[in-house]
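To begin, one chain is listed below as structure tokens, in the form predicted on its own.
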Amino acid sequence: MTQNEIYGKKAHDLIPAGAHTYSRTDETFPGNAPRVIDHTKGVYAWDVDGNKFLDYGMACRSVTVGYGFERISDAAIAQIRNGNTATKASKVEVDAAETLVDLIPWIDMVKFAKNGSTVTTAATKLARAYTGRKYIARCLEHSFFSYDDWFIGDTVMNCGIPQEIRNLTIDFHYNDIESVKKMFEEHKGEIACLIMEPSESEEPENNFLQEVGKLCKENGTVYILDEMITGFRWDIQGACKYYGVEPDLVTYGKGMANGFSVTALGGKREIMDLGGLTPGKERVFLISTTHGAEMSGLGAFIETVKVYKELGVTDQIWKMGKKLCSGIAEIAKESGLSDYIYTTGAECSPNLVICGKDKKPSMEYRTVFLQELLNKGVLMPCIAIAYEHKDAEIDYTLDAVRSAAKVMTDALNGNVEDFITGNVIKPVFRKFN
């Protein structure tokens, strides 16, 4: 047996689903994907059998500079040597809060945590406390906000969530302002908060973000923008800066510490301070985590901000994203596959779409395409460009895309099942295994 087979079996025997994030499980990758990663560096990953892959998943989009970037790692190690934690708030905890508040003009106060679900759920709790209302409005097209009941209960994977909880989350559609207006009319004076990403697989149109913000203000609803992915990728101040919108509350994570486990909830003082100690106010149990302000991660965050400013990280991400997207479009056009292989959304974080014979997104044909990329050593569950994706990496990737396009042509002209060597990729959100 290979080490991948041995460790893959151990993973499923010891860990439900074989990984600690559903998007990392075997079923979301083609059958020829590595089962277990041994180590990473820059924009490359090596599996337990020593196979090397050019990585575009970048740890669920959390690494925006590069794996093991020495300046950032050294900053984290320095804080580990400071003890890594303390009985009271640490100096680096205060320094990190000051760094974020100084960086983002629409943040007056911040709470740090270790994962995105913690801070998005905290944001909804604050909104309910601030407004005295119970309903949460969330964008239906945006794929993930939290593993907590308020979100998961509103998905197809709602097993274990009481119906009473499910009923408290309502939906609207991205770039459809009429759906937002209708929602506010149907739940007048009842919506505590509205939460969405500034952008996911498509960008805002017709000042959608600003128009939603106006409706929230008119209706006394807290406006929450989840920048878990867009923050520190669209711009060092996030997609809010890029699109010119200011929310009441905002959440960050992923690339803010280049893969170290740091997330943040920030926003207006009048809302954030509900979780504080102001005399005479009813207490809101906001976020209270032993490791939420772990020194190593916050040291990494502070250094990551410095690296972004000094090296122009987001400019590089946009530059390489544009080169990759234009290259994919050119190859698809040359191959007569423009209706079958294309990207959508912002070029700093493009969404790769692979379609079947009916020109609609297809998991079977996506499997064929990504399977061929893996044969060429390119691991692309999504496209998360990092600073260390340079011209050489993009050029190599486009050569792999050209090879995959040839296989796609054959699959479109034949029986797609004949081209799949393992499992068909499955979506994370589905009712049954």
Ligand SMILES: Cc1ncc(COP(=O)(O)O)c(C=O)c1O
The other form holds:
Amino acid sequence: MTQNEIYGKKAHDLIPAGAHTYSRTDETFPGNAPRVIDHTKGVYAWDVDGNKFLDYGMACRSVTVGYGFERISDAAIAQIRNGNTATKASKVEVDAAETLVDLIPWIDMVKFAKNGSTVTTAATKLARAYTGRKYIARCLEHSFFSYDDWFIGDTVMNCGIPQEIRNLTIDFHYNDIESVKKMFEEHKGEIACLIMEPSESEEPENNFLQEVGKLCKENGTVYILDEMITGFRWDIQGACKYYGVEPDLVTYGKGMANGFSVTALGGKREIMDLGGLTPGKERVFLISTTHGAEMSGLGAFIETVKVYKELGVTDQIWKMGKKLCSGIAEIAKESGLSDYIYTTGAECSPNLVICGKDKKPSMEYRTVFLQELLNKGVLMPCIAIAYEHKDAEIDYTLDAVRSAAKVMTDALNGNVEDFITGNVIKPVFRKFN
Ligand SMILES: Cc1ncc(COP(=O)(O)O)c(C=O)c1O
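Alongside the form predicted on its own that was just displayed, please also present the structure of the form predicted in complex with the named molecule.
Below, the chain from earlier opens the complete complex, with every other chain and molecule after it.
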């Protein structure tokens, strides 16, 4: 038995689903993916059998500079040596808050946490407290906001969540301003907040973000933009800066601290301060956690911001994203596969689409494509480019894409099942296992 098999089996025996994130479980990868990773460095991962992979998952997109980037790790270690935690607010806690408030013009106050779900849920709670309303409006095309009931209850995996709670989340469509207007008309004066990502696999069109902002203002609804993925990737000031939009509340996470566990809820003082201690005001139990201000993560965050400014991290991410996207498009064209292999969305965070014979996205063909990339040592559950993906890595990846395009041609001309050596990749959100 290989170490991958031994640890892979243990993982499933000991941890429900075998991992702590559904998108990191075996079923979302082809069968030849590493089962368990031993260590990571730069943009590479080594599995427990010592196999090396060029990584594009980058730990659920949370590592935007590179795994174990020394300056950032050293800053975290310095805070560990500084005690790592304290009985009262720590100096690094205040310094980190100042760093974020100075960096983002539309943030007056900030609360840090450890997970993205904590801060998006806190944003919805704050909005309900601020408006006294019950409905949460969320963008239907955006795949994930929180593991909490307000969001999961509105997906097909709503088992364990009472209908009463599910009824309180309503939906609109991205880039479809009419769907937003209709929702506001149907729930006049009842929508506490509207939440979406500034951009996911599609970029905003016809000033969608600004138009939604206007509708929120007119309807007294709190406008929340979730920059978990887009923050620290589109721009150091996030996609809000890139697209020129100012939300009432904003959430960050992945990328803030190069993979250290730091997330943030920030926004306008009059809303954020509801969680404060202003005398006479009704108390709102905002985020209050034992580990939310762990000094190591916050030290890493402050250093990450310095690294971004000094090294031009987001410029490099865009540059390499453009190179990868145009390389993939060229290979697809040369192979006559432009309708079957392409990328969508912003080039700093491309969405890879793999289609079947009917030219519609296909899990079977995606499996074939990613399986061949893995045969070449490229691990690409998604495309999360980091600063340390340099020309050499992109060139290597494009060679692997060339090879995967050849296998795709054969699969499109034949029977796709014959090309799948393990399981077919499955989506996280489905009703039954
Ligand atoms: C857009 C978005 N919001 C929120 C979250 C939740 O973050 P976390 O996994 O840290 O709870 C994610 C995680 O994938 C995300 O992609």
